[in-house]
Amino acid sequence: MRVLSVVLLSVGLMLCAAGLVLAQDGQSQALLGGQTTVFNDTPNAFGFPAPGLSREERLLFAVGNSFFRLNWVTAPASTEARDGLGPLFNSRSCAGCHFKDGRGRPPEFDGEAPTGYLVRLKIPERTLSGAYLGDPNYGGQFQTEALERIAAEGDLRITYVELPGQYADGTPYSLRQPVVTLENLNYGELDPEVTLSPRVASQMIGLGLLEAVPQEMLLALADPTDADGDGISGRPNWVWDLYNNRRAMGRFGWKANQPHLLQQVASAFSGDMGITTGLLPLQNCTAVQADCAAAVEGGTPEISDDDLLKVVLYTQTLAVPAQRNVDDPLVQRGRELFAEAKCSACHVETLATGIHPEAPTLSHQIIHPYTDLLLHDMGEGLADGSPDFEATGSEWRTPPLWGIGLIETVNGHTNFLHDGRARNLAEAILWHGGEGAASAEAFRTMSADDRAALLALLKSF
């Protein structure tokens, strides 16, 4: 942590030299995205470009937004720039999972189509790059949709087991444990050793800022052997960078399995929509899916490099909304409790960006994302048993907290955690195990007033 403080101090001195004084008041805390923060708390709060983009960047942002929102269609089609959907897919558009650039959720009732919810498949065999293989018949992601005359991979079903508990003051609560099954399989049996890892789509804000945080700043937060004895042992996930053909630190995805947004976006086009890119040029078909492999393609690749980069720029420059109610005494009390419960050991409040080569306005910003982007063991309760590069089956990347208080406004639900099992923020806290168990217990044993104050802080982000 001392190394991080030195790095932050040096960045702060650079900003002050440039005439940007780092105030330590509530207004500064409200600027979660630094000088790229927007003040908006409407249902469109996640959809604004970062302030400071050039006119050309704003035009590219608008085109990227179009590719993000509009549905892809079956090839061949008159809309050649947007054909090539599938053959197997989970969504017809990026926005189909990230509605209004926000979060997905699990189906609300049996038989409802998933909305930004999917299941990853892994078997315990690895490639030379260290990636775990997907199921031999179904690949790395179970796809419930398909083009006409092609069989989808099957259906997914979620049931829940309620786990009752109570706060120290006797107030009852219940957590729901999801049970995910894959049914009506059309391409044979699943591998007997396959793991199922359900995931919901995350909100899109501030990703370019996180991409611009210097690697050394994040490594300064890592403590893989828990040398300081605080019970927190965050560590980076070292993954494979396809573009640079080298090992790199992961930053994005629930298990930090993507090194940068180019690879994150290309992987989503491939896995979620079946759209090939220059980075991932092969169709998402396994050896037993003959009709998938024989389907007409929408070009080679199906989204051009230029258009892909516009979508990447869009994802990099979506602005972070400001924190609200910073001066509210309840929120201020919540901030004290957040620190006392050691939530900030993983959800690190303040980071600083270095130079972002594609979006200069994101450079040299003091930001408050409340994450360290590191892996933490969250215990058996949240474990999916599915490793990902160096992440184990019980490790997850610390998700940023900025924007979580607006999910209900933007997306109309309050489902949290990697699979949306938590129906509200209180349940999300109580699910923390492993390295987060002490913080969860601190919350469970708080008075009702203090619990309300901590939740008020989270809802203000």
The other form holds:
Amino acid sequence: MRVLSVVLLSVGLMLCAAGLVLAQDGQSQALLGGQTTVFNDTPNAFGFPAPGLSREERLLFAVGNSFFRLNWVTAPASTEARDGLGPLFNSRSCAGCHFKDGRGRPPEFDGEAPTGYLVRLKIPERTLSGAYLGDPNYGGQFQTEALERIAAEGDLRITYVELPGQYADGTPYSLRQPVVTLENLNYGELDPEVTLSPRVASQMIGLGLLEAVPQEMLLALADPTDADGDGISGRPNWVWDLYNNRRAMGRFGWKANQPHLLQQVASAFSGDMGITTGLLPLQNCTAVQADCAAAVEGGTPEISDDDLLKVVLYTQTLAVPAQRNVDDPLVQRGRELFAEAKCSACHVETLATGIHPEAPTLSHQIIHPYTDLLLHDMGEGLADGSPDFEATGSEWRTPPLWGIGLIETVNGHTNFLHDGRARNLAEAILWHGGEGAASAEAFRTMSADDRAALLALLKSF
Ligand code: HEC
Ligand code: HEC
Ligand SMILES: [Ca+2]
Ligand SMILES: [Ca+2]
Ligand SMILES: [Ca+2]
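Could the form predicted in complex with ligand HEC be given as well, to go with the form predicted alone?
Everything in the complex follows now, all chains and molecules, and the chain you saw is the first one.
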């Protein structure tokens, strides 16, 4: 077996590109992150560095980790490396939303402060780079927190409409459709054409591996005109790469609107915490937010390039935990159903990484992320009506399923999908519409035993 996996590693790239993934035994399948997989299923499962990092990289990882976890403070402060919070922000730290490097969820009751949940704002007007403009008064993101003596943008309110349904065997279920409104607006009216895109914070594992999958391998999975007639298309999002100043394929975020982790992390510092970076040097204030613009800054930029890169390395190298219960017959039956119900058409089991220049240990790995990183039209039910570069209001990036079975252990909830509306994995599947409708219907019409098997597979990821 060892010899086979060596062969697989060396020719894996070619095999995967040709779609000829060899049947592997359970052990190598369980290595969701290839040789960089960790074996841990505790509440800390998402917090480990990828095995194989050099001593120096582990040190950078540790510093990146502390910047990710610690609260930023108002400028000026004696803790100069961590001042410059806000003036407008959603959270004081990355970990405030990505708690234990995991998943956020929507507020559960009126007045609960959001943790790992935010709303993006767009108006139907584009810049030359293809980005949609944010609201003229509130910008591209709605910040519900602010420094003392500065008004936050307002409050979020979420209510739900229950949509009852039934499995083919008569078992009832109910899906909750969120209705999001922005209230107590402190900076005037919202643009009449503004669209809201609520999103939860995703788990942080395996992101460097996804960054290192060669673009050609992903483009080979796209079928924009559904030439093969299976009802599933899939296309890349083309976004603007601010660092290299060019169009690039998007990979990160629920609509694949960020091309690489450097830009994703810099955008998080800017939009989520009000921290400027070399890449995004302006404070996140709109023209009507004079107090915001006048506030004391925490340096230019507020996080140095050096420290920013440590946080980027941290997000690149958080390891993927191994799959569990691979040999359980229920899980094995679930795997057959995952293929039969065409889940695997979008949640692609096997990809391979090319070279990752910043974290070489991530290079040349056979990985099982269960994503194609492409956009799919998921129908009206999931649509937010808010376009993002090439993504329409009903298109979403296939999210990776690795780690999905550990979110309950790590984060203490089972909220799934882009806005956390699904209260468990079954609801997440039942919401699939558009290109995913046939899969949802296959699940709805399964026997109770088969549904349990498919869910057991998901819980093993
Ligand atoms: C206010 C909550 C919040 C804070 C604070 C926050 N994030 Fe996020 N994060 C999110 C949300 C929501 C998404 C999904 C974004 C999207 O789809 O546009 C996300 C996505 C990401 C992703 C991409 C994950 C993927 O699978 O594509 C990375 C990487 C990330 N955040 C890193 C960070 C870092 C680093 C920080 C601190 C500098 C941070 N985040 C702070 C909410 C937050
Ligand atoms: C047409 C492509 C497609 C097919 C087919 C598909 N999915 Fe998905 N899946 C997606 C997309 C896109 C999302 C994200 C939708 C959203 O958040 O609004 C998603 C979300 C999910 C989620 C929630 C993930 C998370 O991180 O919250 C689960 C679980 C899931 N799918 C399982 C399945 C299963 C099981 C099947 C087969 C029965 C399936 N999917 C078929 C594209 C697909
Ligand atoms: Ca600031
Ligand atoms: Ca704003
Ligand atoms: Ca197709």
